[in-house]
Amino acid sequence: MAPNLANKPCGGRYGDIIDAIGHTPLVELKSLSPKPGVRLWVKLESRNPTGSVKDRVGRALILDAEEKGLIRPGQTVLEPTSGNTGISLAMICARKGYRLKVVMPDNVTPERTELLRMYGAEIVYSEGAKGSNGAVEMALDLAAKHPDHYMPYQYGNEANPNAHYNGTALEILEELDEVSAFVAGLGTGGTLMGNGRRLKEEFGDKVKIVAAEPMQGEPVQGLRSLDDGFIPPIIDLSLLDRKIFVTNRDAITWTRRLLDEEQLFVGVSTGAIARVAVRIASELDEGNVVFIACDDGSKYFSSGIYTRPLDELENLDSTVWW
C-alpha cells in the first residue's frame, strides 16, 4: 500500500505561464530548528517563474490594472524595482503587449540586468549608493514627465499586499493548522503587510508577525532600513509585533547556511530572513515558524558568495555585492 504521504505533487496544467505563478512549496528546514518541539519552514517563493515572489506581485499589479482600465496595450508600464519586481513585470508584459521601463540601482548584480533585458525592457540606472531609495525618487520624477506612462507604483499599491492576502498566507493555511511565528524581509512591505493581515484574521495574538529590517547603512539587497527615511504607503507598522535588525554578514553567512545544511540555493536577502526566523524559533518551546525565501541564488553567481570560503567573504568590503 502507497504511504498517505502529506505533499502534493508538483507541476499542474497551465494555459500560460502567467497561470503558474503560485502554489509554491512549503519545507520544513529539520536541520536548522533550534528545538525539538519547533519545526522552521521556509516557503519556496524561488519557485516561481522568474524565480522570485515578486512575480506574485507583477501579475497583482497588472491585473488591477487591467480591470480599473488604467492600461491599455501597447502602453508603456514605468517601475522602481531593485531587480525582481522589475524581472516579473518584464516577463508579464512582454506576454501582454505592454512595453516596460525599469529604473534600478546602478551596482545591482550584472544577472538582474540581463534577465531584464533578456524578457526586453528598457533599463534606466539610478544612483547606485541611494539604493531602492533613489530609484524611487527618478521613478516618481519620470512618471510626472511622463504623464502618458502607467505607474503601479507596489510601494503604495494595495494590489501588491493583496497578492499575498489572497495568495500566498491561504496556501501556508492551506498546509499548516497553527501557525506561531511568521518572518519575511521588510523591503516594500507587501509580503509582511498580505500574510499578516490573514495570518492575523485567522489566529489572532497568537501568530507573531516578524520583519527582518537592515541595519541603517547596511546594503542587504531587497531590503529596505526604515531609518533611511522612506516608509512605503502600503505598510502599517502597527501589524508588525516585532523588527529585527540583521547586517549584510548575517545575510551572507546565513544564505551559505541555507546551501551547506539544507541544501537551498537562495539570494541573499533570504540569508537574512532566515537569520531572524532561526532566533524566533529559539524564543519558542513549540509552534510553527514560517519564513519567505523570496528568490533564487541565479541572481546573484557574480557575488563569489556560493563556492568561495566563507570567512574570506565575511572579511570583504560589503559594497562589493551589488
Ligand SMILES: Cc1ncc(COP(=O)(O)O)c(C=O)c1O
Second form
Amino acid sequence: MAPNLANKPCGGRYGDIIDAIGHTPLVELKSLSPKPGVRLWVKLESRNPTGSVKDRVGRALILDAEEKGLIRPGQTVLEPTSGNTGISLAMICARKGYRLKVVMPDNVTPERTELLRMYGAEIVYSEGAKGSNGAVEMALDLAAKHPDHYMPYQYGNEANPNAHYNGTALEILEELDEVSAFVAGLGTGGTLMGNGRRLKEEFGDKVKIVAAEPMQGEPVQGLRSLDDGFIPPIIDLSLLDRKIFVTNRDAITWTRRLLDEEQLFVGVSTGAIARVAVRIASELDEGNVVFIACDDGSKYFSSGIYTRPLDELENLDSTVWW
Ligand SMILES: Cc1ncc(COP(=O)(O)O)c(C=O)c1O
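Output the form predicted together with the named molecule next; the form predicted on its own has already been displayed.
Time for the whole complex; same chain goes first.
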C-alpha cells in the first residue's frame, strides 16, 4: 500500500458481498462548517452494498436470528420498514436463502418498490397516511396470523443498535481522537443508541448525542416523530443530550445545500440531519462534529428535489415521503 494513503482500509477485500458491509468513508465538509475550529464530518453510509446504513442492521438482525436458531433456510422473514431496512434484508435474505415479506407505507417513492422487487421481496402495503406506525401495526397483525414467519422487529431488537455499537462507532473511533457531538436521525433509534452508547463510553459527557426529529405531521422518509405516540422499545431517551426538530422544508433545503455546496448526493433524511449538525457546530468553538448520511439520493429522484428550483419544491405535496 502506498505509505501516504489516508483512506484506510482502501475498501478492503471480501469473500462475500455481506462481508463488504460497513467500512464506510468519513468525509470532512469544509464549506458547511460554520467555524474554522469546528470540523464537520459526515459518515457516508450510502457506500454500503445496497446504498444505506441499514445494511449494517439487516446483517445484524439475520446473524442474530441464525445464532439463536430462530430461522431456517426457506423460512419467511417479515418486517415493517419504510424502505431501507427492507432493501437490505431483501439482498441478505436472497443471498442466504430466506424469503422476505416487507410491510411498507404505500406513499414511499416508487424507487423503493423497484429495489425490493429487484431483490425478490414480497411487498405488503400499509396505509400511507399512517406512516411507519401503520406499517408496524400491520406487520404485528400479520405476524400474529402467520406464526411460521420470523419477524426480526428492528424497533425492539438489540441487534439493531448493536450493529452500530460494534460497527459504525468503532469506525468513527478509528478515525477521530475526539468527538464533541454525534448527530443522527431518529427512526428506529438504532443509529443514535448504538453510536451514542459507544461514544459515551469513550468520551463520557464531553460528547453530545443529538437527534434530528421531524416535527409532528412533517414526514421525512426514514425519520419519525415520537409525538406520534410510538416510542420504539430500543430507545433510551436518557442517552440523548438533545433532540432538535426539523421540518420537511429544512430537510429538502439542506439536502440541496449538501449537493450544491459540498457536492454530496444524499437522501432527504441526511438533509435534516445536516441541518441539525451545522446548528450544533455553530454553538461550539472547537471540536469534531460527526453526522450520518443514511443513504444517497437515488431513491428520491422521482421527487424532483435535486433539480427543481427550491421555491417550486415548497408547493410539492408534503404527504409524499421524500
Ligand atoms: C433514510 C433513513 N434515514 C434515517 C433512518 C433512521 O435510522 P435509525 O432507524 O437507526 O434511527 C432510517 C431508518 O430507517 C432511514 O431509512
